[in-house]
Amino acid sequence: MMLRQRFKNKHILITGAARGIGFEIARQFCEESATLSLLDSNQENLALAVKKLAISDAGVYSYNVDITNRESVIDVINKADNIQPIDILINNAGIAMETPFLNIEVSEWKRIIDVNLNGMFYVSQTVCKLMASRKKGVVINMASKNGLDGEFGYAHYNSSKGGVIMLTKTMALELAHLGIRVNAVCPGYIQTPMSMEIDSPEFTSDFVNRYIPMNRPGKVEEIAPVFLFLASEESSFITGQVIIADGGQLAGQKPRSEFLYK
């Protein structure tokens, strides 16, 4: 396999990178030759991780951990600081659950809200700190297109990836001067291992018939490299975004199949 060497002695910290689209960001930077500390709270899933992304001389660090343990997070990222500095944290950890609004119950929300944007919170604070003496790094938040349009059942998740977009925007706006760049991508249905244990194929394909004008899901590798242009010099000037990949779900109603040109 060549490998490239766009960040060469670079230190990427990946939450939620034991597979989906946190491992194929592993993976793509790991054939950019970067250094990587991979956290996840599924140990078997870590380990078959790192196992697979032996591919190169860089350094794969592993590190079991629930992100919403405060006092493990820091712990866990002052070791792998230790280590080398870390130049750029991608925060992918995330759960869903679909529960519609009045039968869901205080224990799932707390859940879905503790993973998702609380645990983000603790580790790019923890981080942040770290890069701000540095006065330099580079933050990038998986948020949702969920958190810009909501959707019937995942009253929970469209909130927290709502506030995903929020927190995103006041770091970009408080950590710019520190020379720290913060961004968010906004995936849309996307075929991951979530969501296919969530979705049936019948479910699958009747959303894509209504939604989606590109007429697929999407896939993780084309995620993926959207995470990379934002860790990269090449987005230099580019903070307190939210990029889109959605295969046009936002644009507006999907015509009826008489409206498509032929």
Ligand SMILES: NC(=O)c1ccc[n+]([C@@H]2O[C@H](COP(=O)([O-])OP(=O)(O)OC[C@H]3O[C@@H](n4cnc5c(N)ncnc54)[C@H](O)[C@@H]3O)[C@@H](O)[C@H]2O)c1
The other form holds:
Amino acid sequence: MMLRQRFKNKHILITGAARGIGFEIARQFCEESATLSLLDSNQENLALAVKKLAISDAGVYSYNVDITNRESVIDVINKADNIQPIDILINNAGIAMETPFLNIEVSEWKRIIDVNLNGMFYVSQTVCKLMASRKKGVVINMASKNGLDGEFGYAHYNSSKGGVIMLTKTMALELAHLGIRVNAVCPGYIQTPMSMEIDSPEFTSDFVNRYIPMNRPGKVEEIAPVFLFLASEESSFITGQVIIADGGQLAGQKPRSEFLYK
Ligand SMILES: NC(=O)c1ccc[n+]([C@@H]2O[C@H](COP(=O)([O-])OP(=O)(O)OC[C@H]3O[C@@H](n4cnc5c(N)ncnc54)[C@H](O)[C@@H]3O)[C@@H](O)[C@H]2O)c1
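Right, and the form predicted together with this ligand of this protein, after the form predicted on its own?
Next comes the full complex, this chain leading.
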């Protein structure tokens, strides 16, 4: 099969790239010969990710950084941009915790908002200043189905992802005339190390049966191509949009089993 080369000579910076959806996005960009800068707070997983990607001929650089540390973020982004100007930013890093609203400690609330929203702001503002000076760039923000539709037990997470959606739209409005497109992706329930750490297999199976019309969780391989599409020239007139990939969950209420066609 002839591989596409949409990102040859493009430099892509991806946060939270050491595992899960972020790693799969990196892997798919790698297959299309992009130069990659991977940012992650987990040193061990980051080293493993770089090793796995080393089979490609693409340049892969890694930066062990917590995106909530603004000074470090500015430092590594400038280093990465000096190696090769950043063309595409994928803001994927995020964390989730399940806690009932009345039990959420202030420290837990602040950490979720800090990683999912403040960190995204630090990274985006730093990268977009560089992109603005060159009058071109693409940013894709990881939101979630939970940023559009609430889920019990996730008041802080839902709030952070709702914030990501409004950040995306405002950035798109302000940066369009500078040649920078900004969009968001809202995955539904995806099987990743994060979701498997939070949910038992029994929970996942019950959740899927109740809520997901396609009757299964999504795979990372099905989410990464949405990012690649939004990063590519194929989406050159799309900005300020929120693309949902959720197996039909947000389409409405799933039919009862006795209603389904045999
Ligand atoms: N898994 C799902 O069902 C799902 C659904 C919708 C949205 N998302 C979003 O997708 C993104 C990736 O999720 P995932 O399921 O692949 O998670 P994951 O935990 O498997 O991977 C997240 C990566 O981000 C890194 N990270 C976390 N905090 C960081 C920080 N402060 N600085 C730098 N790196 C940091 C982690 O080390 C990890 O490598 C998150 O933003 C998540 O909210 C996930």
